[in-house]
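This document opens with one chain alone, in C-alpha cells, the form predicted on its own.
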Amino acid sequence: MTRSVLDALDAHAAARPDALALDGVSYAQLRDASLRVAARLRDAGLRPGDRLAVYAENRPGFVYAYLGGLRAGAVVVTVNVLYRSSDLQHILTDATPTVVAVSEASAQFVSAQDGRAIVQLADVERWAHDDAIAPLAGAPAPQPDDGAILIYTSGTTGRSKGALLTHGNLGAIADALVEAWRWTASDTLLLSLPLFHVHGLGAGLNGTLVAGARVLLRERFEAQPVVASLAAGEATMFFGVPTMYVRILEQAAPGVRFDRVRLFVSGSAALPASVHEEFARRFGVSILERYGSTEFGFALSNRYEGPRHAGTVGFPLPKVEVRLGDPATAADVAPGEAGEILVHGPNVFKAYWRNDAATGAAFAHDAQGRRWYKSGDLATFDPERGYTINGRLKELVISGGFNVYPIEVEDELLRIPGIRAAAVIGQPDPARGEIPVAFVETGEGFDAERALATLRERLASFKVPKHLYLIDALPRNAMGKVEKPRLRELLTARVPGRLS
C-alpha cells in the first residue's frame, strides 16, 4: 500500500528520474521542485500543521504549491477558483491558512490579513526551477494519519464543511484506482478537471503520481482542443464529468476516432444512459462510470473488464467496503431494496474540520465498532450489474406515498428529442405532499405536449412530471453538477414559466 503520494513521487524519481510526470517535467525535476517550493513556503511562515490555501486555476504552479505544501508538513486547502466574497471568506475564516497561493486572476479577491501571507503562483513556478534555492531538508516524512488536504463540500445544505483527508487516505484512494483501472507508467492522462476538486486532484493528479504515469494538464475543459488531442493519440486516459461528454459528442466530427484512448471515466454527477449509449455507438468505447464523494474519494467503479451497464456505477473498489442501510437506522436493507450508501475503508476521511457535531452525525457504527460514512445517496444493488444510484436522499420526491427517484425521470427526459438537459425536483402540493416537476433546457424539435405523452408511455403515472419549466441554463457548480437548491428557489420565487 502506498504510504503517501510523496513516497510514490520519490520512489519514481529514484527509479525513473527522466520519466515525464507533467508536460516537460520529469519525476526527478518534480521531486526537486516540490522541495524547493517547500523551502520557500517555510520562509513565508508556513509550519507543520499550518494550512496552505491554493486558490487558482489548473497550471504547473498549482501542482508545485500542492506538493510543496505537503513537503512542508502543511494541510493543503484547495479553494474553488470560482468562489468570490462570501464562499471564499467562509473558507479562509474557517481554515485559517497561514499562506495563500494565488494566480494573477484570483489575487484581487484575497488580501493579507490576520497574519496570512500571499504568494503568487508565478513566483512558485519560478522557485520550482531555480537551482540556487536550497531544497527543504530535515522535514519528517508524513505519517498516514497526518492531515494532507482540506476540501470543502459544495454546501448544498447550509455552509460548506471542510473534509480533512489524511496522507493515508490519499494513498489508499490512488492505490485503489491504479489497481482497478489497470493504470501503469506507460499511461498518459489528459486532465482538464479542476485540481481544487477531489476528482481532479485525488484521481487525476494523485493517481498519475502513484502509477508513475504522465499527466497532460489543461487549465480548463474546452471541447474542441480536447477532441483534437484525443483524436491525435496524445493520451491513453481521459476523466470527465457528464457535461464534458455531451460537449465531446457535439464537437466531434463524423468519423472521428479515439483509438489510443483505452479508458474514459465519468463521475461527479450521473451520466445519462443516452450519453453512455451514444458515446459507445459513435466511438466504439464504453465509458466507465464510478461513484465518489469529497469525504472518501471513490468507492465504486464499473469493472475494467466486462460489460459496463449504462446508469450503473459497478462494484466496490479494492479494500473499500460498501453496503446499503436504512436511512434512519443504518441497518442493512433487504436484497433488491433501495438504501443509503454506507462506506468503510482506508479511503474514508478523518473528520470535518473543527466540526465535531457534523463529524459525529456523518457516521454510523456497526457491532464491531467500525465507522461507516453515511453518504446521503440512495442506491440499489444487483449482483450482476452492481450498484445503481437513485439520487440524493434529500432529493427523493415522495408523491402521494410513492417514491420518485429524479435520476430515473431525468434519464427518460434526455431521451426525448429537443431536450438538451433536465433536472427533476419535488414541488410542494397540498394533496400529495409533493409532485415531481422538471426544469428543461430545450433546443430544436422540442414539443412539450409530445414530451409529456412520451413520458406517460414510459413511466408510471406518479413519476411523470406534472409541469415542465423552460430554463435557459440549469444552474451548475464547477464540476457540472446541477444545483437543485437553486431550482427550488426559482419555484419559491415563481420565476419559471409553466409550459404544461
Second form
Amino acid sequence: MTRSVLDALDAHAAARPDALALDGVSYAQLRDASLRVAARLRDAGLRPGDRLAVYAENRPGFVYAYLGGLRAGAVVVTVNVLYRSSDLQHILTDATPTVVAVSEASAQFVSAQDGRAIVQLADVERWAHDDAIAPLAGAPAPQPDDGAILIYTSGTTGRSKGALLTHGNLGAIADALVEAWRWTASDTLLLSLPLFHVHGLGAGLNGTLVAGARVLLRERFEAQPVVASLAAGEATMFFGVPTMYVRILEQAAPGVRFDRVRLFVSGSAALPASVHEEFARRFGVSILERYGSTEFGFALSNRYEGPRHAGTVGFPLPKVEVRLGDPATAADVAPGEAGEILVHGPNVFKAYWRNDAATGAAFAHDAQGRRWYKSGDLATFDPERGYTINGRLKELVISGGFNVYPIEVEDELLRIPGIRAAAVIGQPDPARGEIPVAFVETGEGFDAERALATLRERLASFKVPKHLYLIDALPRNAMGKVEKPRLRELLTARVPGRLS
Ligand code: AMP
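So the form predicted on its own is up there; where is the form predicted in complex with adenosine monophosphate?
To see the whole picture, the full complex is given below, headed by that same chain.
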C-alpha cells in the first residue's frame, strides 16, 4: 500500500536524519517542526477533521503549517495568495476553517471571528525550531481515506469548487511521479511554483518528501535568479509552467548551460511545440511534459527515457488508467479519434467539498462500477507518440461544423516571428456559429497581414483565425494560464486592442 507523505517524512527522518529536505532544514528538523507546529495549532483550536487554511506565499512557514496541519489530523486548505475579497470569502465560507495561517502580506485580508483563529506564519516559523515546545504526541496517524488537502479549482468558470484529496491520493500522486521520473534522494528540486496549487504542492513538495530528496523553495518565479541557480548547478530538477520556459528562453544569456539539471518538467497548460523545440536547440534539453489537474494530480507524462515529442504529453503514469470517451456517453471513442480524457486510479480525488451534485456530475461509471473522472479535456491517442491534448472541451471552437482545436492554432501562431503569446477562442458568428479569432502579444515590426498569409499556408482554411486582436498582455491566472473567459468578455464588451 502507498505510504502517506507523513509516513515518508518519518521514514527518511529516522533513516537519514541529517539529510537536507527543505533548503537548509534536515529531515529530522522538518519532522520535529511539523510535530511542534501541530501542537501549537491544536492549542489554537484546530481539532482532527477541522480545516486549516494556509493563505500565504511560498516560504518555510507554509511547509511547516501544511505538515503541522496534517499531523494534527486537519484538512489543509491551500488558498491562492492572490485571491482577494470575493474569491477568498467564498473559500472561507465554504471550507469553514477553524484556523487560518497568514503572512505579513496576506494578514490584512482575513480577520478572526467566532470559530476562526488566525496564526501568523512568522510565529509558525518560530515554533518550528523552538526546542521548548513539546511535539504533538499520541495523535493517531491519518488513514488513507481521510481528507488531507482541499484545493479550490482555478474557478475560471463559475464559483470555484473545493477538490478534497485524501492522504492516500497524495501518497499515490507522489509515488507515481517518483517512479516515473526516477526521483531519488540525491535529487535537488528548484521550486518556484506556488505551493497553494497541486503542481507545487502535490508534485514539487510531496514528491521531494516521498523521494527523500531536497527542495530549494523560492517565493516566486523570477527568470534571472532561476537561470543563475540552474546554470550554477544548484539543482538537478526544475518544474515549471510554460510561461516560465518562455521567460527562461528570453533571459538566458547565449552560451548558458544547465548541465547538472537532469529533468525539466512542464505542465498546467500546453507547452507550445515551438518552446519545446527552442529549448532543445539552445540547451540540448528535451522538456518533459506532463498533464494534470487539481482533481487527480497527474495522469499522463512523457516517458523519462523518451522520446519526448513536442506537443504530446505521453502515457499514463504508474497505476493510473486513462481512456478517451465520448463527452456525452463516456463510451470509448474509435482509435485515433478525439475524446474526453477520463481518469481512474488511486490518485483521483474523493469528492468536491460539500457539493454532492458536482461530485456526481464529475464521474462516469463503467460496466464494472468503477468511477472515471471526466476531465473536460479533449485529446487524441497514438500508440507511438502517446496522448496529445487538444484543449478544454468548453474551449473547442466549432466553426461551420468543423472542430478547431485552439492549441493547434496557437502553436502555429507562436511559430510566427514577432508573436510572443497567443490565445485562440471562438467568436459568435451568424453564418458559421463560431469563428476562430486570436488574441496575440506581439513585438516590434509585427505584420498582421503577413502572419495571416503564413497561417493560410500552414493550416486548413477553417482553422485560420478570422481576426487577430493585438493585446498588450493576455489575462493570466497565478499559474500563468490564459483566462479565456476574460477574453470572451473583451469581445462582448468590444474593447479588444486593435482589430487588424
Ligand atoms: P488545474 O486544476 O489548475 O491544475 O488545471 C487543470 C487543467 O490544466 C487541465 O484540466 C487542463 O485543461 C490543463 N492542463 C494541465 N496540464 C496540461 C498540459 N500539459 N497540456 C494542456 N493542458 C494542460
